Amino acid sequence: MPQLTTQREAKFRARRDQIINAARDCFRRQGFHGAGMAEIAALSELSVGQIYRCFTNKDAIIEEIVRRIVNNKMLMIARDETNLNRLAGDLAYRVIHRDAQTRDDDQALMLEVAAEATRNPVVALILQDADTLLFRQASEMLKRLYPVLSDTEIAARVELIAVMTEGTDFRMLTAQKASPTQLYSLYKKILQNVFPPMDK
């Protein structure tokens, strides 16, 4: 019977992640408003009934699509958290993500988040729920790292952290129209000064 368990929820969670694949590319090319659910089960190739097995409505889907870009931030987080001249390089090269296609696809997937946040209750209620599980993960992570700062001041840097990554994740939308180098070398005294150094 475990057997059983184990190959049903293995099943329906590749039916969740084709459900996610579609809906992604449906969002990416149409926006929220533009893509239905038929179109999405449509690409997925599953029925509507299926969809509706797995995600009660489009906001469940929408939810699960920033639920997962969250924590790969976060595993993005954890695996930089020491490594103050490499988030310098990232900004400086804009390079927030390693896989550039992820990197674009969550960054037009967030941008239609924020936009469809505006009008949509719902889905600014999970925008909001994933910032504040990014913000307080990073927070801990900052917390670990340098005990001597009080929570304010853990929080400022947290933030500080976010505008930077954020905005840089904006700015790709553009060309870029500064040196990476000299950039490099400006993230690099801005990090530098609100981070102490840390005891060996």
The other form holds:
Number of protein chains: 2
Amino acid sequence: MPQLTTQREAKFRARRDQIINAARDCFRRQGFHGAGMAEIAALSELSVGQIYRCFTNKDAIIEEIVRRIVNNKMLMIARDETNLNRLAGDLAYRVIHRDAQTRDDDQALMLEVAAEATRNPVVALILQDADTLLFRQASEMLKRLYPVLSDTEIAARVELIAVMTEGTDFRMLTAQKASPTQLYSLYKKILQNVFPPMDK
Amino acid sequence: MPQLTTQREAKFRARRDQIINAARDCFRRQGFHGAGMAEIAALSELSVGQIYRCFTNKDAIIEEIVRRIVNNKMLMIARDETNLNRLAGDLAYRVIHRDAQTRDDDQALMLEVAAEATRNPVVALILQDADTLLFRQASEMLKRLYPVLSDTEIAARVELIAVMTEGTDFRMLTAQKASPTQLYSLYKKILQNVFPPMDK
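Now that we've seen the form predicted on its own, could you pull up the form predicted in complex with another copy of the chain?
Shown next: the complete complex, the earlier chain at its head.
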């Protein structure tokens, strides 16, 4: 029996993945409002009933999409161990992590989430929770790297990095007007100025 | 006859304002996709035909909304004459310019524009043009204030301010987790570090 349960679980998980991939595609092309459960069902080659057995409604699908995007971001934070020069370079050169298509889609979906959050309190809460999680993880990492900084100093620096990262993400919708080389040296200077030398 | 033309123009302008206000309201509550020309007509108490005499389609309405938001931003830039400490404070304390409702609406509408720009090339172009205009005006202002900086140095600093402003705008969707006082001193330090003392 445990064997069967595991098989069932694997099937359930695979089905959820299938739905999430289809939903990402639908939302990406038509926005949350343009895409209904029927379209998501059609694209994932499942019935609407099968979809509802995995997700209670569209908001639950959005929540799972955001959860996965945030998990990926947290993995990247954990892997990076904040190399400040690398961060400056990624921001200045608008570096695409992972494959460009996924990253573009993630970004477009997060914009859609943000726009929706301004009128849908359920989605606003999903966004709040995701941000709280990311902020906490980034704070813990910086605390390990810079034990000399106080908690409020750490929080201000996490906010600075969040502002710079999200601002850069947002501006990737328009053409880069500054020289990346100039920006790189500017960002390096800024980060070196607000972080103490690493205790090694 | 010129009298009559002026009257007609005034009426045309008033009608456009009426439509823009109704459209902002519709888009704000339902997004671009949720709100059709019929709803905008109903809310502005005009016929659909009257709407089409002022705007050829929904994209043209979006364009006019963005144009007005950008004009307001440009007026604010021109008025501000970049007091760096004031800018640091506005960012750290997430200061609301003008009345809070209009600012909230502007921000939500720009998010909607950004999300739409990821799938609609007409809207992507509207966003590009708006950004080019703002970037140019900000560059000219900084050039007057800091004649010692080269054009590429100016561009990098305009980009930095744009990243910080748009990143902060975006993060206003979630609760502030850092102390504004700490952030203020951090931002002041950053801006003083990248701008030379003003030539007076």
